[in-house]
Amino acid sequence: MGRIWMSQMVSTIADLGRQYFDRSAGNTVLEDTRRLCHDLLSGRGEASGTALAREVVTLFREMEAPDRVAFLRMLNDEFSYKPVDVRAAATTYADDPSEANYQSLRRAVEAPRVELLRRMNMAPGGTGAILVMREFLLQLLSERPDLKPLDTDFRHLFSSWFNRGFLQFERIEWRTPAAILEKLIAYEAVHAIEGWDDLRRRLANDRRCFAFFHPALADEPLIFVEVALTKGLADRIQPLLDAPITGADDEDLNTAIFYSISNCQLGLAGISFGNLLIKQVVDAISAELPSIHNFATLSPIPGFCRWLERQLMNTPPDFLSKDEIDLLKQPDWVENEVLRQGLKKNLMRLCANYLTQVSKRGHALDPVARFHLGNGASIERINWAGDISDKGLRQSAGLMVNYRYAPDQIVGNHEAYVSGGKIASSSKVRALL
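Sought structure, where only the one chain appears, the form predicted on its own:
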């Protein structure tokens, strides 16, 4: 309700400010948008500024792809900082490091587009539109690296707009408004939700779902995590998803399995919420259900097969025979259960090597591993035939992994991984090596 009320209030302010400007007849959408952006930066009152911001947002949403590209180029080029001003301000500050000169240097260093985006954010729906801008920008960066300065400014703003102090932690239940439940179905990125019946199962008494929201994005989750309450570690995803409902007060339930974490806003790529969410979920479940004292994931291994393909092309591990290498080079080997079973021992060994290796920068090779190890988890167990869906077979030959979050080891694991690239793993995983 708070998010909706705030949105309605901002919309009213924008309506009041429309009387202070007119859109020019005969101009292109981009020309109108450029003029409005300059007007918005010129420093008007709150009502007129909010109305201008809404017009810019509306025009952006109406743009076709070529105009959106031109709009982002305009932000990047026309609203950039001026190197000559930065040099002059830096020289002045170096000669006289006073507070006034420091503030002048700050103003010179910050590109005008940063303040422009702040003012655009005043519009009703402005935050969502700016997220769409960055989502569109991210699709261009590989071909347009010259736009990276604009992306840097987006990330800088988002790191403050979406810090933990502004996020709202909420449990999602079957009685949650349908508008939010529909978003869960749409945004689920790990294990697709097959309609309303499947969603209802995932929100049953032996399940939990938690999400972060932001006040400026009504009914739009930023990230959500799905949890299954089980007896011991789960090793396969399909039986976990299809299991009959068990009461949450069942005394045999002692483990919380994080089986899906989905980021919902593509425009927030690179802005991490997962570590905050996992820690808060652990606290919430511990407070509600004292019998749950084990916390672990059942996670995919999305980069394993790609890594294995590169290894076979470059330097195959010496513990693989020539026949095994030839089998693994066949394009459809993952779809053949008999072949996979014959390769089980070495596939498990290969996967353990993959998960425990680090790059030259000290990072785990697998993206999911990087996330959980960076948050203080350890690699507990690699599971054979954990996910035999088409996606699971293509990504990891059906393998899945449990990452364990032990409250008394999280800080030590995190520090060892971040500072020295050391990966915590169980004796079972080390034995595979």
Given for the second form:
Protein chains: 4
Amino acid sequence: MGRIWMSQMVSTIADLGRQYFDRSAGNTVLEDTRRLCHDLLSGRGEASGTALAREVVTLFREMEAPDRVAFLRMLNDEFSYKPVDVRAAATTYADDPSEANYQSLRRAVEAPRVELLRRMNMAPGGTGAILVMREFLLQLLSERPDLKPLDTDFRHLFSSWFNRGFLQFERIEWRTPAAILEKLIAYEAVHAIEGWDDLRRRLANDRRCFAFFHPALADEPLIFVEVALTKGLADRIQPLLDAPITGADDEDLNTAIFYSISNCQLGLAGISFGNLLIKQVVDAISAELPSIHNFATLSPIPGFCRWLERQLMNTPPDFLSKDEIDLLKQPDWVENEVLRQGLKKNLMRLCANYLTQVSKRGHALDPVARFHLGNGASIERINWAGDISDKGLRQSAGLMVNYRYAPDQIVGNHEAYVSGGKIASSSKVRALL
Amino acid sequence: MGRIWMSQMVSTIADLGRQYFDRSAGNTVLEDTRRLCHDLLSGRGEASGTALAREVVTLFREMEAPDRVAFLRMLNDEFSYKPVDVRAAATTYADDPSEANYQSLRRAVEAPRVELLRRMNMAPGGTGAILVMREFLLQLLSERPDLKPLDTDFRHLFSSWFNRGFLQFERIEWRTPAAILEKLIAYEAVHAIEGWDDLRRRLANDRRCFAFFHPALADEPLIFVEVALTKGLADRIQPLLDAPITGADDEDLNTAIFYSISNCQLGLAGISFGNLLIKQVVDAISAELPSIHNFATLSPIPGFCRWLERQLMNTPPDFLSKDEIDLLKQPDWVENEVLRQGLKKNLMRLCANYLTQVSKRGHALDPVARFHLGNGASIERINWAGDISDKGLRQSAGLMVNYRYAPDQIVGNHEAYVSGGKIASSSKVRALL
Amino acid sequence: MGRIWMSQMVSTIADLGRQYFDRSAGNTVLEDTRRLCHDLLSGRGEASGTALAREVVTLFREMEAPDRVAFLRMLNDEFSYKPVDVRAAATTYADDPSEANYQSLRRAVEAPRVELLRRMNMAPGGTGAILVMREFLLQLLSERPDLKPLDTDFRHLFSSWFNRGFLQFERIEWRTPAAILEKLIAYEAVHAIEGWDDLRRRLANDRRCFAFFHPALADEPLIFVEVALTKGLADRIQPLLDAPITGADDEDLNTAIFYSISNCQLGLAGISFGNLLIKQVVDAISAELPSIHNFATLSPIPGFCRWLERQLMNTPPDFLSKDEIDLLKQPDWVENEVLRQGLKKNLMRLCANYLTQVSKRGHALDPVARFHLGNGASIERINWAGDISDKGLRQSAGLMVNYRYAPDQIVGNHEAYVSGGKIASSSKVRALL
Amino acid sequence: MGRIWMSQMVSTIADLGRQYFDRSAGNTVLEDTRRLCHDLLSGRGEASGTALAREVVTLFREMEAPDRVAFLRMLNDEFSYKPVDVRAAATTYADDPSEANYQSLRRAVEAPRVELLRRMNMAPGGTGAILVMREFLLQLLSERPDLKPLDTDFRHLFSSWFNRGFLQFERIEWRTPAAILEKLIAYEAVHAIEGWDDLRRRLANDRRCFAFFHPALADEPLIFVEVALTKGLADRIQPLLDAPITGADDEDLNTAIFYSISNCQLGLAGISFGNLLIKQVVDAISAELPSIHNFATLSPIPGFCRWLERQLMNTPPDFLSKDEIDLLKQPDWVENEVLRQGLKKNLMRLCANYLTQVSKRGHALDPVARFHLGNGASIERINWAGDISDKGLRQSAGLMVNYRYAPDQIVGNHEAYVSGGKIASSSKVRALL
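Alt. form predicted in complex with a further copy of the same chain, vs. the form predicted on its own above:
Let's see the whole complex now, leading with the same chain.
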């Protein structure tokens, strides 16, 4: 989940950012935008309808990276709440907690940029532009932690705007406009889509793809999930991706495998849709194809090898024998087929161990496990040689895992996990321990 | 602007409300809903997706009025911000205005019901149900002013959700689904639509009708405006409504007359769309029909007679002669054609006076004038016998007014009005003074 | 099935027609149209694309009735096949039946007007205009039987153009555009729709309405059928029309009652769609609502009383007793409740007799029976007091009949009826005989 | 215009066909189909709705090539008109040319397969299947000329079904469903589309693509045309295809260049849409972009080099000098840049000569010229090095031509060409002669 192809861009932007902060001020585009922003917040903004908003958005879209940085700084600093005012209102309320004083405090607490962003949003394409603002901001944050207050406001605003009640749940198929389909190729983050032929296969009769859209972001999916209809639990990703097409009317199909889920909008980082999407897909497939009654993922275990290496540094990890440790300390054991086969039994056990452990704070160790267990799924099966791509071998020694979504256990699993850090797993998985 | 047919309902609900508050507690439906609301706010709400939200919404929709009242009280009281917590956070911030303390204060300030409403909104039909909640609340407020904090939160939430950037601007025509068209008949608030034949005439080739929709409220317009394409400024409403159809391709048509604008959702009271809708319609008609270059309203003057009566009570109003006063003091002068004709010149003058005066706070006296002048329109013409319906005679002695929207003067007019209480008017109108 | 409100128009047109044929020629519009028609058939027609076709269609649309009559005569006479040419080609073929001579004969046999109509059809709205031509022609035929050859060509063309493969099967509901819904009110021919409220009830959750459309006739249904979802066979039409709405999710609903089927386009007389529509509706409802497994009509018996009167004139009909004959000879027995009740048993028997008899040529006597039995339905039940409207009493003494469509018996019933004049009926009906 | 990638398939089918006719009969699938066809034509076909048609279509779709050949033979032979009956009807009409005898003759002349195909067409996907039948038939015709009568009926039927009045004119853009876009890649016959990126470029803002669709053939264009918006007449195809994108709002764009037009359905060979499509596109672009006022093609001259070679064989062609002939007799002169440049002036002259000559029957020599001149275009300009691809050099020594569509000259040009074999050309072209 994430857009890998952006990472390259990020460093460039951060570089530009650094450069920029050293430069002296005096940028005309920025001054124009500042004036328009003040106008937009004033009564003038009300009178001119969306015209001012449109101008601000257009100026922002055309800005070079340094100007964008300056623009975000301006939002953060000039259009911030006023600490003096908040303090005054806070003191007044502390002295006299009346409703009127509460309302004053509440008004003082909201930064003017929140209303400014709401007004920018009136422009055609405004929502998309504001997402780009945050996407840009997120690249800067590690360099410029002082911009965090602005990010908090973005996030707060987006969690209101992108409420599930406003999202549109849609099936993606080969009849979908190409302008949307090309986004899937661009945004797929788990198992890259190798061009249009690969895409068409993923949208064939024995596959399903669903996405959330927001009405203000035409042709832009927020998140999408790819599903394969199979006979029994799929255990390997490569055969799944390359499988010849089966008809969806094949009566032996009984399982829906969620094999890829990708967030599309970097600007929406931290606003979570995956949980809701998966459950809606379970409902949609159940309604369309009553013969499908198993719902599970075929998921990577991105943190397994990293965790394993850390174990080797500790002496002696209580669940590793001396011999195992020696074997694992061989260079390139992961990519050495003989060594890996020798370790197979132990690796499966170690992986079960990794997946079913929780941190001190009660979280699963693996990020993907964290997501699915938090949604109420259980660990169903660990698959040897599930993903033998370079990435698969490197991250998880080729192992993959099925998380099961059993509709009647979701709430129970979720609560046990959230409140007590208990991880649900099948007897098969527990037997590995 | 408003839905007259609701007023009757209001008193009944208020009555029920009063009854209810005297009753002892113990209502099962309410207890169920309370428990679900708490679950929805907890982690359980996250796990069960939209299922809990759906249940809450369904229960609310089925509640009788007394339960609804209790439900709203619960939102207001139980799911309020906690004054103790706000006070503590306020004190902490006053002592140390750090960013961390600001964020704590901010969180303390937001009432839990805001998040609760956001989660309810995830249910299918959630947005509509929440609008109904506020609609119901608004009927109660005069009886139960203690519920105002809840209303403030509704309003705040709606101004974010119903941002112009999320509204869909659509033309309404005879090809529009009947399920939407019937809403126009129900919601028309200025000049009642007398059934489907009248509606079809208002949607003919020489008419235009536009509305804002929200994507989460299918088939429910938020506001709509009706426009007649005419040769020159229309001066009377009855002939306009009854006019035979002209083709829109008639080259003599040069004017767009906005003769009715109706808000549809009582629950959105105080969230203003009219200003934006009018400007978008001006743009849409300009693009479609370049020969239309005048944009004006044909508007009622709902406060004129009421104002006139108040003048008569003051002795002596400086702009009324003794004789005029005597005439106006005749009972039923409005409906006495002879008297009214005798007063014609004076009534026109008085009306010009009424429309161009501002209150001490800089507002136009008439509510409709306030709306259009605030949008940047100017007073173009006062029309004798513009509306000779009972209502027209009673409210404004049959007078109507054209407000003009001249695209290049809107911002100037608006600013002069808002900052200095200056009302823009044509020389014709000024000549009446 | 048919449009009653047209009948009035017909005589006027026929009158105009008569008038016209007495007039001397010399009409300019007609001359213009004639020239354009010749151009359209020539190469000029190919070059100018659809422009010529558009002109011809526009001229026809604007023609007064007398010109239309003359225009149709022109198509019939001037653009007919050439008997001389057909005769020559026929003789040549008779002498030498080669493929080449066959093709020549084939070309000679097709009247030029057929190609002319195909080219007119290229105009926007062309198909609709050509339907109007035939609608007009049909009114004239009894007066002007010499125009029959033209009608044969229309019919031949339409049976190709309106092939089932080109029709669109669509559900009509309250969300359908008003521009289509108003056509239902206009075209309903069995149980008049009393305005928009009545229409809305007929489109509620426990009702279904389906229509065939042709892609070249936007917003114009060709035929539509109205269906009520009920518990068991409905026996009376008035309670059915007035019934309060039940949810479609009511699990007790097990029967689909076809209570009205109306052809919409007079110009398509003789091109039958009803048979195909009913079967497609059976499929659509079966797929949507598996709990519905009975499909039947609630139909009028328009010829019953007329037939009965004819029986009384014959002495003595073998299935009427002396007493029965005397009773039935009472004036107004149909509307005399006492007499009718007295005759109830006999009337039911007589009706069963009427419905199950066939003519010498093997046809059912009643026109509605002819339609449904020809489609493969069977006579399920005769209902006393099924339609107590004036029309119902007058035509069928208030009786109505249910024809049943049992999917697995349709082909068998049809073949037995068509080949052997055998009428399928239930034991209940046979018991009446 | 045509689908090159099909040619390979053709020979295989013809081979199979040959094989088949040698085989002895006894094929079960075919026998089944024969029986169903007879049922479909009988009353049984009427009763069972579209079920029989669906079965026939399904069986045909699943047939191997040999069975398809046998199926087409069956349509041609068993479901032919009956010569004996035609002869009898012809003789009767020749003796007595009454209307009744005409109708009998007419009925005898129509082969039963025509009605059979109409009934097959009722099946879902029927129209598409019938197109495939003819596509298959066309491959066989050279081997099996006895099947021509069947083809004549197909053609006759299709010219009625695919009447312009039933076609849908649609713009193709990047928002069009991928399921349609992939057809463009498959069907493009003039300048191959090199994958999805190339396609996207051809659908960018400064390009237009339009197609005709038939409502019964979802997602299947019948014909499409690709247009580039340019500044002035484009003279070379390669730079046009590779050009960077310009905004459609670029005010300097004044010309629409039709650079590719492709028929998509082999089964519709001989049913012409290109003429109508071009004119409709001229209308559509004029309406959308008033600044575009030149409409021309950039076309290949596929017959030029072939014609030139034939000239060399004649001694001595009167418009070639001795030296020119010697040069042109050099092997590979076309691909020898030096030789070709030396011949440039002469080649331009010869090409003008080629394009402006007509055959004895009054047709232009070049097939593409024949199409555009027959539509009323004129020869505007011949372009040196217009297409330097292998194919372009081989067919036309790299020359291309612009045909101009001047709306006010189309009818005149067309008539002069059709009636007198006169070819319209610009003074520039005439100056080359």
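Since we're looking at a predicted model, the values are computed, not measured. Think of the rigid core as the biggest set of C-alphas that the two forms share within 1.5 Å after superposition. Positions refer to the first chain, counted from 1.
J.: Rigid core superposed, CA of V338 - does it shift 2 Å or more between these two forms?
T.: Yes; that C-alpha moves by at least 2 Å between these two forms.
J.: Cα of A179 displaced 2 Å or more between these two forms, core superposed?
T.: No; that C-alpha moves by less than 2 Å between these two forms.
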